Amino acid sequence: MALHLSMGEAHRRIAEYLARFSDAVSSQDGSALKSLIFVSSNSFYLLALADALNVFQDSSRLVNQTDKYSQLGEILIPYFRCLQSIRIGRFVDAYVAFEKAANAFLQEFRNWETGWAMEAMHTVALEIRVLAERADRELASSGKNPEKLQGAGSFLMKVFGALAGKGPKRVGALYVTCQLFKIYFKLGTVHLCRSVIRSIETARIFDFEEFPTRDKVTYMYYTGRLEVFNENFLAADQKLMYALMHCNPRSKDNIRMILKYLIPVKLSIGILPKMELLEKYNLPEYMDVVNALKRGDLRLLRGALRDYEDRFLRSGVYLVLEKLELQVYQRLVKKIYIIQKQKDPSKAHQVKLEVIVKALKWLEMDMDVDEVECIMAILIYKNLIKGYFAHKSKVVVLSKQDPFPRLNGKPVNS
């Protein structure tokens, strides 16, 4: 701990540190600098400098008196004292810091005709934004304004406006693109993110193919979470396919994570998941879900909504699931059909709404005649149910040819 160490140990300690860093720029080792600048990752190293420059508070003083130190004291000055904020758990004052920090490493890398940084760039990127969230937590905490993930944002599209052109470094651009991705979800501003879609979907500069694999699964996670917001569900469909089947399948969170919102998208086209799925991946709160679906079950439906209703939210994708009331409806009027097929053949495509008020009513559901003949002229609307309305005998007349259309993989009709 800082409190034994001696004037000279941490003098020695800086000094290191500054040749390390100073050696990993001038041999350009990417994977080095990127470990010297890596805050979040705890690394004793790390913890060991910042108890150093807590004890030796000259440290500007070291980084100014040699050329080769000084050339990058912008950076070197402002990031010692981010770490020495972190050490003791100051993290507004870290963020400033570290902001200054970065726009100066920023500068130079714009510098620096390749792109042998790209990795400690992509640190800078990362550190940015978790200090800007713990930074806006102190603030929160203390009644204060929490403004640094906004800062942050601003911070990111300076360096993907710097990895946007022709060269080598535009390979980096679609990890900047997640973290702002990151940033957007975080603070509700996610129609931010289509100019920086537009940039990469557009612009003939960026091949999509020519990006990591880690970055396009991120990105195609975060797009597709968008068209589940915008209720794109084919193009939603798409996108979080790509991200699960190139998702490293090992990172079971990760998976996870896709699953979640896959996983509504792939029910409201009229795909159901095996239960297997949901208990290997630990989502139960799509068990009665699937359920429901299957049974015709509306009472099941609206308790697991009601059950999970926090989580739904929180997901962004209640309103999705709701939707699928019209399926169990569906599901609900080929039970009904099918059991009058099996007593008498010749008048099971006329259904009664009276039986179907009688259904719900034993599902605990009270609904009136009138009520439901509103929900079976949208579904027969919607095209979930072929055939037509009697209106004064009061039955659904279904077609004999195929009267219950599956979706097959598109959605619902609006």
Second form
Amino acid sequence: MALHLSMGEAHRRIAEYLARFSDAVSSQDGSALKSLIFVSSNSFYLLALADALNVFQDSSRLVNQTDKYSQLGEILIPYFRCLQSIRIGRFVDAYVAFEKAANAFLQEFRNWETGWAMEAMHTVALEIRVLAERADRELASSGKNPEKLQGAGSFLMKVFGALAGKGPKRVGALYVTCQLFKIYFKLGTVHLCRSVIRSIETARIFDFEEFPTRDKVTYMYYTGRLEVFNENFLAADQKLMYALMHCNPRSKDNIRMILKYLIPVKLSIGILPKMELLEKYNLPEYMDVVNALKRGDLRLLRGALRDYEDRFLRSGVYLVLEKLELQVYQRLVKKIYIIQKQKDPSKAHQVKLEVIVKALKWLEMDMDVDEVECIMAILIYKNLIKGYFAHKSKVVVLSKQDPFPRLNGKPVNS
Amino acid sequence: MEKKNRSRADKSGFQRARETRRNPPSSSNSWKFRPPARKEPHAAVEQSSDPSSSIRERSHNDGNLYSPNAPALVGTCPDMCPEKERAQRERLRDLAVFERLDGNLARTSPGLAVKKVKFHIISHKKLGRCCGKSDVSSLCYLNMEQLMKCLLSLFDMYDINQRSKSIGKNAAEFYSFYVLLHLGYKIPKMGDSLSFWYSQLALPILQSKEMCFARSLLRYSQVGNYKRLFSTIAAEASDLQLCLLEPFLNEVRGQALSYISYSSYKLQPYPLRDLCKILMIKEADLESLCYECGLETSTDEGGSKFLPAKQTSFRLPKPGFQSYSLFNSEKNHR
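Could you output the structure for the form predicted in complex with the partner chain, given that the previous block was the form predicted alone?
Let's see the whole complex now, leading with the same chain.
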């Protein structure tokens, strides 16, 4: 395509772009500016411009020969280099050039008093992350150290700093925060989230609710995930539920991502999802877990942990699910109690440890009386069972009233 | 600088003698030697008034003291540094020297880092076995911190090395140490949650024998299955894993005691003889542990000891409390 492009036509395209760019700035047209720098939109217009740049080869001269363009030259010249590099598939070069352009853009943005260019600033934030990821893939595949995404993170911290203070630009800070979260989660440096979270959550000058909904949902999703890592189940529930409630109901993928973390949290506080929900959002990994809790069948829980071990470990919910074992034991003992109650209500509240051993054997779990006694001790201690165990008689004596307290939205006492 | 040091030494009653004398009786002349003003790399370790090591430091600064004609220097203060602490610090200093790669303090290698980790684990076990004293418990804490630091930097090295070649076959054991540390007393763990740490590890490591061992110990402790926890340690722990675990076992046993006392029937106190089989501890040691945890024991007419139920005075054993090794009454203990 580029071969058929004449120098004249190339010159015309570049000049037209320059005119549109400078007009957008001088008239403070935020959405026009955004569309002019939205590289990953793969717009035909920008692809055509990239071809023109590759043919013309001396675009910096064009920029510098006109005053109103040369003022924006620090942005435009590296930006053109970026476009050219992307067109020929060289993403490390593209990133390096874009970072220069982005820094220059940030300088100008700081000087503009209002937030008219916020859309464009957000596009820069998005693009630098996307380009950095592509650059790092290129570096890794040639055996080099992938460090561009880290650099993008540093740049975004600067942007955050420009937005997070008082003034009309603050409303854009949450979007940049979310881009930072994506970078930190990808790099595994989640401890860096702490300082941006502090800036967002402790400032009294801006109400969280005034941020755009889309940004609030993303923010609550990531901060909810951090709470899951730290096993703060109540906080995790609150944040992930916010994300779920305010998420666009048509974004099935986003809902699925939220549920992936919300379900283990809900299970930990004794709330079970319906099977239909798991089917609708394609979450088969939790089906056996839910059934284990319903039936008191430890095999199902252990089987799910084995079959989906990799997935659960990578998303950080493995230990959360493992802890559900106590609730499964509680359910098993409750079922034995219910069966005994049907046979002989007067004696139902005494459960012999041997009976529990036998039930576990039917479930293919080989445990002896001592082990069962240990587990009964902790179930009682953590108020999953009300009663006591008698060591000499080898029996668990259940309280006559509410012997299997429900969790009722609170996690098991730690 | 030289002049300042010498005059300070003179003022503080530093005696010069023709022959070395150990621990002169005079206490009125006892002095406190302050570390040299110039910062040496290990000045931070030099905290006490140990005369011998201070002199060694000064020899770097001031060659005159060690010339053949100089008279021997003798400190007049009595030995103020506990021997154990001095030995520990000497070992630490030696280690710091031999862990340097090509004399460069900043660079080390996985092989040397591994030695450092092993050192800290063995120290951890030995410190655990010392009878509780306040200085030992602070050493325990410092040693745990150092162990944690070494482990984390070892893992960083594994991360870097794994891009070029496969990591050593013992790496899985070293990763398992990090998991086992979560069974212990709660020092502020550097870094993030265990769940997060797992999410960053490669699956082959997570599924290795050593990691599965460590992960299942954590699971048994969460579910309160102490019998299986201790029997698994006895059956499967490597020597280093056992060294690491041993000082934590009393806290684990203590938890078991609290659950049992809380949950058992008040008319049927739990016989210590049965309990010590599950917790793999000698009965006499179990009794001491009960007292350390603020729990009483009762005795029947036959002289057998029991743990009464519903005691409310439980507290976890302090970190400086002596650790008891695994005692398997059926087999020889380890």
